[in-house]
Structures are given as structure tokens and as C-alpha cells.
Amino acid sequence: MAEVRLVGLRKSFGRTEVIHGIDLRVEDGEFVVFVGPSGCGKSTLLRLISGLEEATSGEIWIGGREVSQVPPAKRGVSMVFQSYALYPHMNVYRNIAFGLSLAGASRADLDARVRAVAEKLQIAELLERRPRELSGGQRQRVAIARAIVREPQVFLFDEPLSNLDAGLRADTRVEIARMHDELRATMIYVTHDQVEAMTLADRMVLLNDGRVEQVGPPAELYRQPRNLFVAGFLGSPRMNLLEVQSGEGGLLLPGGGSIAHSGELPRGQLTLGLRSEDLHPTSGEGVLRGEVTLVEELGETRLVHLRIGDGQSVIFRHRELPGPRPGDRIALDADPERALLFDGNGERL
């Protein structure tokens, strides 16, 4: 396998530049996803690195080679895509064999290979079927099996999983996570999905409109965001970002409510972040009071949103029966442990 090198990476469309400057390495063996919202140039990056796309400027490095000029078969990638991309008038077995046919591959290995990863996928007993008689999850393991029979240096996931519904999705994933395990290949996978991106990568790189916001271990972004932005975009429901006023040894939450600090903060208002299932119910005064005005019931756990001073709200997990209702006045108490705090340009402080 190989490592994947961007240096400077840009690409416009016309006068728009859509991918501003990125610097990235992917080390030999790990799986990295990008993710982000929709337009922040997730796909346009992977179909540089892949070659559908062509840099406006910048290098791209693949297995210590500089690939920028190289066409897309020559780079030593395989891409999966969301549509499959599948041939409808070819079975199973020919669909994955396209690829080593046109590359001259001998008959007898061609065979020997389509067969042993059939056989890693699952879809030994489908190799005579054509697609329109393979469900979403059959079809995407045709798909990723293609992938997998060329041998490539890099394999490029683009939304892989986007089409199946929750069940398959969730299989697929495991079945991706088992694959990497098992080949130890270099990957990138684009997704919108937070729960992809947390389960599978080594390393995820959080893209905002074409700019690299913060890369690191899933539970690394989780957790010690860099910014409001990573902040607020990871996690389901979103970290609650709440307006405080930073006093002499601690800071004053909206409701009256305050959180002491000893270390030294900027005077004046701050952003303080606190994850849902950081927050907990009690029976003193808390940190935090204020009305239930929803509850989403989740099964296992509940969503609970309240309203708090100054027309703030805020989320919290919670799991004893009977739950809140509506209406309800609540006091919730804070870990401080794991409160964030963000200044007014929107750092981590």
C-alpha cells in the first residue's frame, strides 16, 4: 500500500476556488475520513487524489510518487462510488473482472482473484447474477469487491453507503471496518454521515468550505475541538454553545447560575460548550435552570431540551423513568471537567 501526500492543493471552477490551499498526509495503511457539510469540497478533494478532477495547482503524492499529471488508471487507486456504477448487462463475476481484463490480467489469475475476494465479500453464490437482481447491499459489495480485486495502493470510498437503508448501512459499515482490518490498506472515505465517520476512521479531517479545520482521532475532535465550527458540527445533538460572561474567578451562566474557574480568561463574553450527556438533573440549585419545552424519546435514552435565562436553550440526555414533561422546571448540574470554552473569534481557549 502507500501513503497519500497534498501540498497546496487547490482547484477552481472558473473564478471560483472551491479547495483553498490544502496540506494533508495520509500514512501508509491508515483510513481517513473526510467529512463536513454539504458543499465544503469533500468529494472535489477525493476526485483530485483520484484524478477525475485535475488541480488548478498544488501537488499530489501518491506511494512517493508525484501523480498530479498522471491519468486516473495510472495512479494505483480504486474508487467505490455511491451509484455502484455497476454494468447492467454484465453478471457478478464480470462486473469485478472488468478491470484486471482491460489491464491483460491472464485468464487463470484473473479467475483465482475474482473468486478469492467474492469469497472475503460474501457474494461467491451471486457471481452469475446481473445487478437488477441484487439488492442495494449486494450491489454496493460488487462494487467495493471491483475495488478490491485490482490491488490497488489506495482505495477512495465516495459516500459509499448513502444509498442503503439504516440495517444495510449499518452492515456495510462493519463489513468496510472488517475489510481494512483484514487488507491494512491505505483508505479515504468521504461521508456525511457522523456515525461512518466516527466508527471507521483512524483519523478524520473536518473540511469547512474547501479549508482543512481540524484533523485528528474521531474522539480527539469529539472532545477537544479546535473551534465553534468543529464544535458545533460533530456530535448528535450538537454541543450546546451557550453565551456567558466571564467574571473575577468564574463564569456567569444565563439564569444566574455560575461555574468557577481559576485559571485567567479574557473579561467579558465567552461561548461555553457542554455536550449533552455532560449535563445532569439535580435536586439543588445547579448551573443551569430552567422549563422543559420538548422531549424527543430515543428508546434507550431521552432527549431533553430547556429553556433557560434569557431565552438560551440548552439539550440534555436523560435515561431514569419517568422522564421529564413539558413544562417541567428542572436544575441541572454541569461536569467542569469537560466544559469548553471559545472566545470571541471562536477558538478553543
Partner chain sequence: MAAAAHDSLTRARVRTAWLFLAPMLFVLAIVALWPLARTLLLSLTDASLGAAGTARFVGFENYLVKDDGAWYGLLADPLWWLALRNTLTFAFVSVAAEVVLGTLIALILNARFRFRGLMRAAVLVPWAIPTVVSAKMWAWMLHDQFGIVNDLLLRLGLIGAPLAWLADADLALWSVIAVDVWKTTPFVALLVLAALQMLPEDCYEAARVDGIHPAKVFFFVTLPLIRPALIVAVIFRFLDAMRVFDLVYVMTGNADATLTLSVHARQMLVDFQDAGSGSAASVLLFVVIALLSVLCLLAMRGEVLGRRQ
Given for the second form:
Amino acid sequence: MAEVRLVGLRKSFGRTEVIHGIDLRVEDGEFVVFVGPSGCGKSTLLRLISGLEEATSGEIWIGGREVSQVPPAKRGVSMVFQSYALYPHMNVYRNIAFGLSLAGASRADLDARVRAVAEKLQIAELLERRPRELSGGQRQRVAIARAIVREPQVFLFDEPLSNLDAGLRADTRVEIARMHDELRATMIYVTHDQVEAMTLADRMVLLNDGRVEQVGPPAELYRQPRNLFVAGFLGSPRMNLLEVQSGEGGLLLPGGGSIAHSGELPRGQLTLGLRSEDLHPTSGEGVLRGEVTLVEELGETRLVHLRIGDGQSVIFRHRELPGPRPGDRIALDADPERALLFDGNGERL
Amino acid sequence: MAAAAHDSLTRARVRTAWLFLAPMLFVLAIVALWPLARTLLLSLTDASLGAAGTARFVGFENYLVKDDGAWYGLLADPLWWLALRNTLTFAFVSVAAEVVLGTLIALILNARFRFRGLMRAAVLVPWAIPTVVSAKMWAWMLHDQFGIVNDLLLRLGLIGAPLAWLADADLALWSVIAVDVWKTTPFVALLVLAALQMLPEDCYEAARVDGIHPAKVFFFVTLPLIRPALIVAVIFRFLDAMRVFDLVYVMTGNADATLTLSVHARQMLVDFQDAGSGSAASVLLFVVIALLSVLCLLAMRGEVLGRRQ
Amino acid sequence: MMALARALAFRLLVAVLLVYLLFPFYYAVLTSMKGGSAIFSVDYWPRQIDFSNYARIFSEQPFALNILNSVLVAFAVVALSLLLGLTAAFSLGRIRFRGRSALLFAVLAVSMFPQVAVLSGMFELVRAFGLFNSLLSLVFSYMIFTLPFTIWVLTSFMRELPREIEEAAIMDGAGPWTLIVRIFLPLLWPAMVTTGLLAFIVAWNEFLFALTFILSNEQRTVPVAIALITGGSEFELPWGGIMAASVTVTLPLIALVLVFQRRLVAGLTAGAVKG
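Return one more block: the form predicted together with the partner chain, after the form predicted on its own shown previously.
Once more the chain from above appears, this time first in line as the rest of the complex follows.
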């Protein structure tokens, strides 16, 4: 097991730079998730670590060794691919054993290791099958078995769940988490799915346009986003962002409400961020008032869209029964502790 | 440590690429480039195929030279011009017929009917038969005395007396063309069929719903859509037909009426052992085909650009 | 009524085309089974079944040897083109490097070479290597036809293989040669069968080089042997023998083509459409 350290890592394809100098440290045994919108460079970053792409400049350290000029197979990393990338012409046994046999493992050693891994991942009875005879979930396990059997220092996952259907995806997610607990291995995981990212990660790395926007535990990114991009990317529904005016002792909200705010604030226009679960209906005046335009029923809760004037609207989570109906007028209270403020450049204050 | 250029892995991969290409490049160089270069060189000499080593450099004399007020060389030889005319006629007519007939067969193969499997297999038969064999088969069928074609036409009353299909100078070229059409139409049909099977189904459903006549559908929907495939097929076939040798040589030998550029060049080279003029004739054929290829490429590019606008 | 007439017309068209496509070969078979003077009468239906023509081409000529020659040449050509084509296709299909498309274009250009344009140069080369009148001269010279399309078809199939499988193998420690032999070769075998078959057919059918580089009857390949079959005397018609020989070498070919028809069509169109 090993730590991974990236220093000033850059990557260009032709003249376009897609990774703009990334510094990052992944601790030994840590589960780190790279997340971000498509095209943000998260997969490229993973491929740089694996060696499938070569960095234009910068250093990659794995377990105290600089590996940026080391061939992929010798970096001590294993990779699980989005499409599983099983060898279609080999049975499960040979799929798992291929890397070991190329590395020159003895027959007995190889057999013992393949069977042990197959046992662990409950695919022992599938060893003679071809990949096309397996279900999506089984293929996924074989792909993971193939990664584990080489006993790498670092596991790399490239969107491994995106080819599974929703139910299986949740199950496999839990299983990957359990596997991490068991192996205590360093794992780097790429996904565009924030639920996967939040549930699996010890720490998340949110990337945008080839740069790191924020690194930290999921709850920290969710509660204390460093800027508007992070705030907007995480959470469903998206965080409500309102144009507000800061004035004497507080913030003036659209529709005339206001929130008291202690501490120094720049004057002028700011952006206020409120998550849907931090807004509550009130029978009093509230800070926001408006007319219900849409109700999305989710079962245990419902999302209510409220038009609050100035052409702005908010979404809040409503729990009690009966729910409001379109056309109802509602007043909302906001949790001032939870409110986030961003300046004109989108940085959190 | 990190200051070094970061491309050793990429460079190793590119090195591998060239390493794996090397054997193929080496073989192509000795079977294609070297002989072509030698042919070019020989065409500028008076070498003879039998006695190598006595060749003398003669410049462009094999192509064209003025001596005592008269022009000599291939380009002044009416036979070469005849061969060029025959070859062009052969290429244009056979390719045109193949494309029309091939499209018809492809349309039939694309329809659903009971004997489609049989038809599809039957189409492959002429293609599978070696050219020499089909030349012989047809030469026998077109035999002036005992040929079945004459017999059939006589029985049907279409001709009054047996025709010498391959010996008659007015008929020979057309006979050879007909055989080439029979032999090569399947290839065109398969290409067109592949294009037809990639066409979107919904266009046709829309046309059927609107009650448009099938002929109109063909000319206004199908034809424009398979046009690129047709153009590719035409170019391939045309450049191929310009090189025709086996069929003509086996059916009619070196006869003037069907003399093509390839047959002519081989005759000078092998039968007359005249490596100089023979090579020059080869080079001229190469130049003609290269020019036509460039023209085709330009036409294709124009087509692509035209479509984009 | 209109629909019925249309259906009838369609059937008639299909029938006419079937006769057009198949009759010549049928007639060759029919002729090959005519012995003696039957050759002088035109028949539309088989009247006799006489295999003496078949017996004669094997007894009076080295036709068995000719077939063996053709088989040897064709197999050697297939093996060599596939080997060279596969390694080249790996480079051209899976690795990005400067000059790749220029190279593919050059290979395509070679396939446009007229055969006679290299004839005199090739003749010299064959003689210089001491290969004149040897089957090796054919194996060697046929590369000019088979290599370009083998490379093109295999490259186009090679490109379609998923990138992640190659990357998984690289992560597993496979070098280029392991990658080709243990990953790509097993995945490409349908394409290999197709291109191999096409190369086989080309080598089996080639005429001009075989006519020029081979002198003796014993070294000849089938097409030249057939083209040069003559009657015992000036007045004897050799057509029975010619047709017997033609049918003998064509039947296996037709069988092969029909068995592999789907693969062949895919290979033909892959090579052509992507050009």
C-alpha cells in the first residue's frame, strides 16, 4: 500500500492543455474520488496516474517512487475500466490470471491466488465461463478480481458503475466500500455521479476544466463549498442561489425579506446560497414569500418550486402532509447558520 | 528529475509502431517501389529482356523522337493510340453497364422475397470464378462454330448466320466487355447492397405513407443516398478496368481489335523482348492511371465539398 | 390484378438474372462431361455423363502438379500477407504517430499500380534472386496485390476493437507482441479468415506474373495451365479438357465462397467503402 503524490502535473493534447498543473496528495489507504462535469479532466488525470497517458510535465509519486516515466504495468497500480474491458476470448480464470502469468508467476502460486480472489468475490463457480456468459454485475466482479489479484499498491477505478442499472449500481457501490474497508488499499475512483462520490469518498477532489476546485471530505464540500461552482455542482436539487443586497446589519432578499448577518460584509450585490432542506415553511412573515408553481412528489418528501418575485425562484423540501398545491402562497424561513454567501467573483465569504 | 522531457513512454510506443511496420514496408519497397523505379529507368534505355547488361541510355526515344523529319516512339505509334482507345472504351462501357446492372441486382437483393438466399449465393458465383476460367468459359460459349450463343440466337431467329464474336474486329471488344460485365457486376452489386442496407428505414416509411411512386422514391431518395457508395464503386472499378489484362489476353490474345494498354505493354516486353519500349509502354499506362486517379480524387473532393455546402 | 402482374414481373426478372448468373458455369460443367464428338453438338441439357475429360487432364498433363503448385503458392501468400498485414495493422490501427495517414495512403496507392508497370522491374529482380521458373517468385511478387488490401482491411477491423481491452492488457503488463498475439489475434480471427480468403482467391487466380515468371509445365499454376491447354492436334477441340480443368479448380472456390459468403462480403465492403 502506498500514498500517491502529484506535483505540478500538466497534460496537453497537441496545443490544448487539459490538465493545468495539479498538486495533490492521496494518503496511504485513503479512498479518494475524482468528480466533476464531463470534460473536466478527471479521467485524464486517472489515466496519467495509470501511465496510459503520459504527463507533459510534473511528477507522479507512488509509494515514494517517481513513476512518470515508468510503464503502466510496473507502477504498482491496477485499473478497473468503465466497460470492464474483460478479454472476450478468455474464460474468467484466464482473465484474472493473464497479468500474473505475464509477470512470470509460477503455476501453483498463480492458481492459488486466482482461486483465493475468486472465492473472495464469490465468482469461484464462474471461472470456466466466458465474459459474454456473465451478467453485468458478474463482469464487474471479474474486473475487480483481475485488479485485486495483482496486489497493487493503488487501485484506480474509471467510472466502474456507469454501465450497471440503478439497483445493481447501489449494491456494487456498497460492495466497493466494503472491499476498501477490508483491503485498506489506496483507491482512486473517477465518477461523474455525485451520489457515488459522496457515499464512497474519504475525500473528494472536485475538478473543473483541468483544475482542482476543492479537496476535502464529502460533507465539507457539501456544507462549505469554496465557491459557486462547488456549491452548484454538489446537491440535488441544486443549491438555491439568490441575488441579494448587503446593507446595514443584514441582507436584503428578493421580495422584501431580510436576514440578519453579523460580521463584516462587502457592500453591494452578493449571492446567497440556501439548500432546499434549509428552507422551512412558516406561518409567520418568513424571509421569502411567493407562489407555488410546481410540486415534485418524491414519496418521503416533495420538492416545491416557489416563485419569489424579481423573476427568481427557489426550491425547498417539504415533509409534512398535506403538501402545498400550485397557486398556494407560502412563506419560508431560512436557517441563517446554514446560509452561504458568495462575492461577485463567486468565492465564498 | 522531473525536468527531463516527459515523452519516453510515447516515444517507445511510436518506435514500436515503426518496428512493426518495417517488415511490411521492406516487402512493399522491393515488390512495388524498386520494380517501378527500375521500369522507369529501363524505359529510358534500349535494353532487351533477353540480354541484360548491354543497355544504352537513349533518353525519351522510346516515348517520342524526331528522326529525319519523322516521328518515332510509342506516342507516334498508332497502335499505342489504338490500345488507349480500346482501353478507355472498355473501361467506360463496362463500368457503366456494371453500375446500372449492379444497382438493379442490389435493389433486388435488398427486397424481401422467397429466393433471396439463392439469389445472393448466385451473385457470388461469377465473382468466385477465376478470370481465366470465365474467359475460357465464355470463349467457348461464344465459339463461332459450336458456341451456344450463336445456336441460341439462330434458334430465336435474332441472327441469320453465326457470328464470329471474338474474331470479328467489330464485335470482339464488345464481347470482351460483355464478359467483364458478367464477371464483375457482382462486386458492384455487393458494394451497392452494403450501402442500401445502411439506409434509414424511416425515409421509406414516410414515402410509403405519402403514397409516392416507387420509381420516384428510387430517383429522389435512394439514389442520392447511395451516391457516395456508387462513386467509390465507380472509381475502384474504373481504375481497375483500365488495367485489364487476363480477360483480354485469354479471350483474344494480342489481336488489334481488343488490344489494351496492358496487353500491348506485355507484348512488347515479353513477346518482342523489347525491355526498353515495353517499359516505356508500362510507364505510360502507369501515368495514364495516375492521372485518372488524381482526377478521381479531385472529383471526389469536389463532391464532398459540394455536399457540405 | 396490378399487384399480381407486378409480382409476376418481379419473379420473371429474378429468374432471368439467375439464369444469366449461373448458366455459364452450368454450361461449363455440361461441356466438361461430353466425350468424343459430342462436343460438336450444342446441348442445353446433359445428354451423357462422361468423366474421360477429367481423367485426361490428370493423365496427359501435369494438372495435379499444377493444382499443388497453386495451393502451395496460395497458402504461402496467405500466411505471409497475414503476418505482415497484422503487424502493420497493429501499428496503423492502434498507435498514433506522425505520417500514419500518409502511409495508409501510400499503401492504397500501391494497390492502384497497374501490374505491367512493375513487370519489367520485377522480372529483373526475380532473375537477380535466381527465382526464375520458381514458385517462390510468385509468392514474392503476389505481395504487391495482397499486402495493400490485407493491411487496409485488417487496419479497419483493428480500429474497431475497443480501446479499453488493449489498455487492460497494457496494465496487465502485455508488450506489443503479446498484445498482438494473445489479445488482437484471437479477437480478429474473423477478419483474418476474411482477408486470408480474399488473399487466397487473388493468389489462386493470378495470371500475368505466373505466365511471365514460370516457364516449365511442371512449375505452372492452374490459371496458366488452363489458358495453355491445347488439343492433341490442330483439328481437335480442346474444350472438353479446358472445361474439365476449369470446373475442377472452380468448384472448391465456389464452395469456399458460399460457405464464407457473409464474412467475404463484409471484408470486401470494409476494404472498399473505407477507401
